[in-house]
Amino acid sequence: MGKKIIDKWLDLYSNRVHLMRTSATRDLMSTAERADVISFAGGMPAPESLDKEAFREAVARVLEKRAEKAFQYGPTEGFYETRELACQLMKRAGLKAHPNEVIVTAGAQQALDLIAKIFLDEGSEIIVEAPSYVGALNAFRVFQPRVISIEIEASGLKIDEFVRILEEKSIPPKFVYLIPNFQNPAGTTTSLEKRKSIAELSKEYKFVIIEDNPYGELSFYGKQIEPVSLFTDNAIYLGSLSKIISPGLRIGWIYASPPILQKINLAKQGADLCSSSLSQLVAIEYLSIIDFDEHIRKIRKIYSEKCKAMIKALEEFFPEEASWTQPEGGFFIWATIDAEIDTDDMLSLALEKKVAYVPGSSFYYENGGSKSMRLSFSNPSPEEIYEGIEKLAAVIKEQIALSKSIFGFYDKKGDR
């Protein structure tokens, strides 16, 4: 056993430190890297989606032609070229933006942290989907907001519940955080009707919409629903290259109105001064080398085939007590087991069988998700998906059998 480490600085930390929570997806990364584990945990792009030769050429071009710029500080808001690139990608989603309306960030994750810094005080009310992206929940948590979680359904946020909450409030929430396209973790897509409704509600009740869209290009059917930000200027739109090009570049962006961007710029100066000049220039060169449309067609096909492989395996191996979402894009399937099991407790048993997932509770701000799990199909091969789901199903079936032997069989009234 290792030596126990005593934290002698415990009394010196800020109160905020004690509010920080570890991310289950981050904790599982070291496990997922083990060659003997089939991991459905991390939302990592498929290895075959990364064009190594194009990256090699992009880096060579930067070193040959732009090394002096690449190894220096850059503007806090990002290079104009990078912001132009972000605008081109947003145009594909239906948004017409100017580079001066964009700030480059170290992935969309930094964008979430900066937004929390400029909007949240202790006790500020915000609304999130339930379940929601754990990285966003952790970014918000340290600022001690009052978080109202609204369950989602196949078509997105439950609008009736959303309206009821808004009507009860004398002061509207600061913002609502949404992932409309192929949501992380549930894989659901917010309908066009609901997007328009949320946009109209933002005007009526004067709250901000944080629209996080890292997966929009990954539609299996090649179509994108218009973003919420198209229907209101009360929105902040977040984009990223992580899922469509490479997470290692750490390039995301914020598109918002100038007053908001001014505050974001100040917060970013205190966070990192500027995003990586090298990463930005490599991304610019990379995208000038590849055929982007062909690249998107390729990765859509990759993820579509992997999703189909997982759904087929779920249908074959998972017990009748299980149900799951049917994503039309993205990286994730949300599975729920209608039985007396706890997916947090079950994780160690799954890891013993050399398969990993993320327990559903990780994606709730407080309580929820104990019978659910996020399954990512993006990184494993179809063969690994089939094998991993078979192993995971065996663990689930064992736990269901154990729970029935302990609790017995109950009908809906609770009678044995």
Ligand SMILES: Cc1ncc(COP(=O)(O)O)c(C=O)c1O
Contents of the next structure:
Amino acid sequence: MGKKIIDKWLDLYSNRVHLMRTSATRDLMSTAERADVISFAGGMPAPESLDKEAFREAVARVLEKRAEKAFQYGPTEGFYETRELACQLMKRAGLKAHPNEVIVTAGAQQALDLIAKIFLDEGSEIIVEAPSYVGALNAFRVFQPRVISIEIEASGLKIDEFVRILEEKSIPPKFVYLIPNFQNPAGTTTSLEKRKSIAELSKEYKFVIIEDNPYGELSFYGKQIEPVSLFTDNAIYLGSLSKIISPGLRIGWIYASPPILQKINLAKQGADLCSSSLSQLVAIEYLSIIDFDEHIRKIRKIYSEKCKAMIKALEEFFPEEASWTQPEGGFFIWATIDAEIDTDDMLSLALEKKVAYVPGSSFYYENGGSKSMRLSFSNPSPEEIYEGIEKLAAVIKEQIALSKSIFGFYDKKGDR
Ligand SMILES: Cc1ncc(COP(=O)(O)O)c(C=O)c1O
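Form predicted in complex with this ligand, following the form predicted on its own:
The complete assembly is shown below, putting the previous chain first.
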């Protein structure tokens, strides 16, 4: 047993500290990382997607040819060549950006934190999808915004609801945070029609759109729908190498208009001065070594096969009370159980059976998601997926049977 740690500095912390949440995903990492647990919890890339030989070669080249630059401070906005690289990747998504319109960040996560810092005061209104990426919700939370959550459906945000909220407000929300492609956690994709509508609404009501797109390249069918940022300059676009190359590099970027970038630059100076020079140069070398098109084809196939394996196992093992989303790319399936169960409570039982998921409530700013769970298929092998879903299904069925016996008992009692 670990020793209980008494925090004698409790009176000294800022109020902000008490608003900080650790995400269930992060907490689970240590349990989920145990070799005997099949984890559908973390959004980690497939180990087989990393080309270790190419990384070895990239690091060797940097050490041999560019060590002086690699081990120095770099510019806050990132090296020009990293920003050029970001522009090349955005071009594949249909965006024509100039390197001067880009700032390199320590992953898209830092971008979210910096954006929150420059836009949010206590009580600032923002709109998020429900459910949404827990790392963004937590980054926003410490600035005490008023968060309006709008449910999503298979084609993305419920637009009627969005319009109704915009019409009600005398002051529009500061921003709406969207993950249009293969959403984390729901696996859904925003339709082209909705992307255009949201862009139009941003012009009519004057709010900013945060378009977070780390999964766009990971379409199982090879098609990327045009980003929202193509239809309006009110958008701030976030990209990342984490899901397509490696999260260990911690390289992401922000593409936005110059005044916004200036503010982001100031905020980043206070956060870390600059992103790692070494990482940036290794990423550039790595991308010059691999055949990027071939790499993307390979990883799309990996994730598409894993997704298929998960859906097949869900169909085979999950009870009839369960339903789930049908992602067309990315890492995640969102499953919902229409019965008296609570996925937060059920997690410890699943862990006992050596299988992990993230409870749905983690992805809601306030309440929601208690009958849902995020199942990530990106990291385990297809065989592990099959085995893990079978185990998880047994836990769910047990819970449903238990709840039926309890609630059934009350029903009968009520009848008498
Ligand atoms: C939607 C979304 N945004 C941002 C991030 C953070 O990614 P990065 O590794 O680039 O910081 C993640 C990671 O899971 C994510 O799913």
